[in-house]
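In structure tokens, one chain follows: the form predicted alone.
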Amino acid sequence: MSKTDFLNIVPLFILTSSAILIMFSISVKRNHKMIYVITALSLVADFIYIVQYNAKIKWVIEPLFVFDGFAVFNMGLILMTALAVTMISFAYFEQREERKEEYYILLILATLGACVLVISKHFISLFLGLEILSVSLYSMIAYLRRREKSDEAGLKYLIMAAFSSAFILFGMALVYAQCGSLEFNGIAKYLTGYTQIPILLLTGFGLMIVGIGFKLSLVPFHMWAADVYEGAPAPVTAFIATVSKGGVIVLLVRFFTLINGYQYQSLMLIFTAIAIASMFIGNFLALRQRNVKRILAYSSISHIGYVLVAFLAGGSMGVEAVSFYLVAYFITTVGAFGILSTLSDHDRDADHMEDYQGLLWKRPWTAAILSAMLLSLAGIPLTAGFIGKFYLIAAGVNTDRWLLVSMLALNSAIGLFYYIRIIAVMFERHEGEEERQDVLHPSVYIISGVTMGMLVALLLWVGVYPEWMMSVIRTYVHN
């Protein structure tokens, strides 16, 4: 190993030391304060590396990983993500009586194993990444075992996985076989010349997506998504709806691109397919919900379907917009996730519409900033989510791809419907019980509140100047 592929994976040992520091911690002396700091010191501080290291010119170390623009932005995305998640959870678990600090282990292992991903370029670092991503997040799914659907969401969760992990490895098997190599380089190079995919390649790719389909909730493959949020603490349910999702869909657009999968219309077809279904029936089983983890479920499978139509457009301008729509994605989906964790007491997560009743009269700046969240959610414009769309649709308009951008127009209209739901339920007048009083400590509260207003600031500030985040986002992916 030279200097410089040193210097390139410095971030993965990063985190990984930190696990291993807070582990020898844990086993000194347990403070969830003291974890907490280095949790998050460990997160900033590979931030700080990457932008500050970061070098212009793409890095290979071969045959694994690849350091470019693309992989660089979408790293330092996830590790400010999971800063974010990490200061909710800080608040969220100062109020429960298990054990607290082995969480934060567990949640700096997903994010590396979701780092892992972004610069994967072989099947092998792919299916390594993969892995330390889910099986971190069985435990952490399953941590608060004392709820009644705790166990039932890591056992549904672990299920899911380990059947989506068995198609991966047999698609992988039979691309190897066809190809004789697990480098997406070297597939890309075996497919030079075909104008059809051979049909065991194509088997192949096939059985990968079904694996692929179940990591991302899209249908059909979303059965398990709903329990999961659901039974999931409410930090862990806001990183698999971020940070777990957004590192499969970068690997997703390397490799179809390295491929240039867009010349085949199979592949086209399917994913169109895909799509098309996860908006449509995303959104349709958000209406019947009353149960606002259950909502954010499968609000999540159709925004995956809206992310598809960027990346089935492909291109620099395709990429473009997948990296500006995970931005908004991650901003809200945390900020969503975040109000409710704060509003979450020992007992239960406050998922239920009643929990909401009134809280614009009751916490007025708490309800103001969900509503932000959840009309950014639904396209409303002044909000990044109305922007991330707008991108989406322009990436889908440039490439012709007529259909997918009506169908996204049009489940957009729709998905408005379940947001404003919400937004309703919290300028009812409630006359019920009043609210419990606080007993943590003030600085548990400061904490929260101050994420939840940088979350908000950084909401507003991308959807009402744009431009820098798209400067940045140029500057790194083309590099």
Second form
Amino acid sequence: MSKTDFLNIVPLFILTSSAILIMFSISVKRNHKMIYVITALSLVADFIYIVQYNAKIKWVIEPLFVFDGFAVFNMGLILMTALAVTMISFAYFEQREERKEEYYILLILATLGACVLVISKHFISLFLGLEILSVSLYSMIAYLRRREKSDEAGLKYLIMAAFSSAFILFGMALVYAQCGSLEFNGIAKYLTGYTQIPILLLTGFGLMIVGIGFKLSLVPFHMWAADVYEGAPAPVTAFIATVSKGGVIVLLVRFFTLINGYQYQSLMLIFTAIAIASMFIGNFLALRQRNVKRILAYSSISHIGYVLVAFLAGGSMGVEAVSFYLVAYFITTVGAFGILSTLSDHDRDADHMEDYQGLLWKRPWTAAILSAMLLSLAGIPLTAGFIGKFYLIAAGVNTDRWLLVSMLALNSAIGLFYYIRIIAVMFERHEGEEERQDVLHPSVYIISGVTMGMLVALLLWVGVYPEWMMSVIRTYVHN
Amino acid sequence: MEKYLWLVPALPFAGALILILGSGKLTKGISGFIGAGSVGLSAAISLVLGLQFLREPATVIQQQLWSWFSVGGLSTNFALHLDALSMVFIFVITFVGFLIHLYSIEFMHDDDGFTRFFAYLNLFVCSMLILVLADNLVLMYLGWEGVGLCSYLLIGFWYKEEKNGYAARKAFIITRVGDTAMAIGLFMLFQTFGTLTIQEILNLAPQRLPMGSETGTIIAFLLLGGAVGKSAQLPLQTWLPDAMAGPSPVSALIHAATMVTAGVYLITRTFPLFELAPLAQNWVGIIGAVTLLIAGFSALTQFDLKRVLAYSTISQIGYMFLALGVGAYSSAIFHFMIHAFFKALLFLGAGAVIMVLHHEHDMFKMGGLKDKLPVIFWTFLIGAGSLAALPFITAGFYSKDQILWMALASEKGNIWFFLAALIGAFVTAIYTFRMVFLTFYGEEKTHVGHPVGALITIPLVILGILSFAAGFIELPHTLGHFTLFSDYMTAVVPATELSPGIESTEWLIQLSAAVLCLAGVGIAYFFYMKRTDLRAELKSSMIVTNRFWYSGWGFDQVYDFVFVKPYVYLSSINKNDIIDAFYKGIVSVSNFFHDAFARTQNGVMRWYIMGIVVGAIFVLSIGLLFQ
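How about the form predicted together with the partner chain, since we already have the form predicted alone?
Next comes the full complex, and the chain you just saw is listed first.
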């Protein structure tokens, strides 16, 4: 390993070493606040390190990793999202479990897994990243052991993820059997000789799509999403919805563009069908759902369907649109789950519609922030979600994916209903039930308040002046 | 002083804002003080400005406050434009408005909605001022709609009674017909001129619109439509008599002195457009002439005191339209001002009468108030004299006489206009003194409550003096030839061109008007004082005509038949909106799919795994099929 190799891979070391540091720290003394600070600092440090990368330079560590602008940008995005999740986790766990410190180890390791996914260019690193991520998630989902639903969700995710990993592994084996390579470039090189994908290879890809589709909760591999979202602690749900899915999407984009999947009708057809089904079924399922966490689960199914529109559009604009949409979607989703966490109490998460009734009158600021997040999810102008969706449509139109674009537009209309309904519920007058007292140290609330404030500011800023974010994305992605 | 122009509309607006925000927290004293005080300050500022204009009528004060919006080629400023014409209007609005505010403090004192009343009234004054001060037509339209809204709110002020709500809606909807025409007119103006700034349009008009051009005529007619709606002229006059459901000060301020004359203002303001469309201008005169006649005859048969005044207002505005139609702009504005004084006076007097008689509106149940309420009687008499245009001593004589003369003498006038105006003057005298005799003479029929206080009598006296004396600022050739007002107005509007060689007949016309007026008073005296027994006979011999006039010439019935009934019928057959069915269809399809897919989310693991397996089969089969 050369010195440059090492310098490039430092971000992964920072994460792993901070995980070890936390472990040591716990064995000496359990201190939630300190662990939280270490976590946050290591994520910030990692991000600062990442920013120093030159976006124009592509560095490859054979055979596993590649550091290019696209990877660096998404790594930064993942780290920042993880930081935001950490911020909302603190207040959430402060009032719950006795052993809350180990959560941060898992959080950091899951982030590490996502980062590995983002930079991998080899099936081995891909699978390693995926498993680091998944294994951490099993425990994170079931972290609140005393809650039956949490246990159930963890177990379900464990079984289903293992099942889907089997598909991925078998798919890899078939691909290897055909091409004799586990490396993306090798596969791409093999494919250049063919105008049609050989059957064995196609079967391998198909099985891998099943696994990837599961991780992204695309229809018809989506059914775990609602149960797991509902059972997992709110910050963990935020993490699943953002970081874990983001890493997989980046991987998908990288692999697909490298092998130039756009020329193969079969692959395009599969993804088109999956995208349309995800948009529709996600929205239909959310339509009359009364559980806010489940609504967000279903909404995430359709949102990943939207992202696939730009993914299928391809080209540099498609990649830009995917990146931009991920940014907008991450801000919004973490924001929404952040509000959900702050409203949750010791016994259960605030996931019933009734918990939001009259929120506007009780806690106007909280309600305003949540409204902003929901409007962004719905894609209303002045929010990041609008620009993101606009970008997706622009990318789709650019390469004439009219079917997908029209489905996206139609689904935006359907989706509007359930987002607006939550807002409407917040407006309803709600009598009785006194405002619950703050039980924690005020600094805890300040932390969540500042986090939420920054998220909403970012949301509006990106929504009103998208040019800045666009230029950042262009700088990193165009290589 | 010029730089304080913006305060004129801003003060009432601030007053309205304070009253709205403080509603429920302010005492009646403070509310009244804010309401009347803010308008009083505006009146003081406009008085000072007015003195400056008297010295220098050609002054124009432009004040650009801020840019309102700028879209494409249209950039609209929040800018005020004060010239001799708008000066007359802001003087009347603020000064008469202030007197009416004072009056209202006592009149509305026992009303629960006291603060709300003043808030609306202040908002109205502000909107009306914006209307007449606007430098562009968009801002004017804002004021135009603002006064419409306030009119709606104030007609339905006592909203607990259902019929007041209906009256308010009627006024709002019918004026909306005119407003829509006006809006289309504004669009066409923008298309033709590329601007909506009034002065720019007026300057460009002679170049862009040739004499009698089709576009110009259509625009003028559309503007006339707006004016007709707001000013309750034929065929959109039906809302005004019902608008009397509002409190009397509202009738005095909005439905007599100011808002209903907005149409007169609009036409005078844009008169070059009408000069370029002779057909439209002629129609202004025709509408005025017909309206003044039919409203006058309707007024003859009413027994509700306020409805007499309402029809009389329609009729008097008809005179103003007639004057505008023959190009006598200065005469129209002069009559507007005098009318504002005496009609506000009459409404306030009527309101006071109705108040002391415990909300009795029927004139036939009044009588004998002459000695009980001397101040109200004498001021009312002055107002009535002015309305009937009693020769030589009343202001109304001088303003109306000028219109009669112009109807014949102007180049655009003709004998028919003159005859209509002359007959109208005769009818006016009859119904006015019928009202006076029924209300104040004869025997007392309803018990008189407590007498009225100073806040009611002072405005009456001041308006009485104005109704009497304000006429002397403009005397005809034959009587002293003093032309203060028309000289003043030449700064904005041209003097009327007279037909050649007609001056010599002016004295004849004045004489005939004077004789007819006195004859009208005589007839009223004969039927309502001397031979009251003949009244029933006369009525029964003309019962059909009487009913026809009483109902306002059947316009309501016709509109009901032509518009309301078919509309109600159409909406009744389309009760479950056909177009809605499509959207309902989307809803039920979505719900169906929701239910269908929700059933798959049953929480059972083996089912979920099956989902993945099915998905895998699907993916592989597509891959193989479309390889």
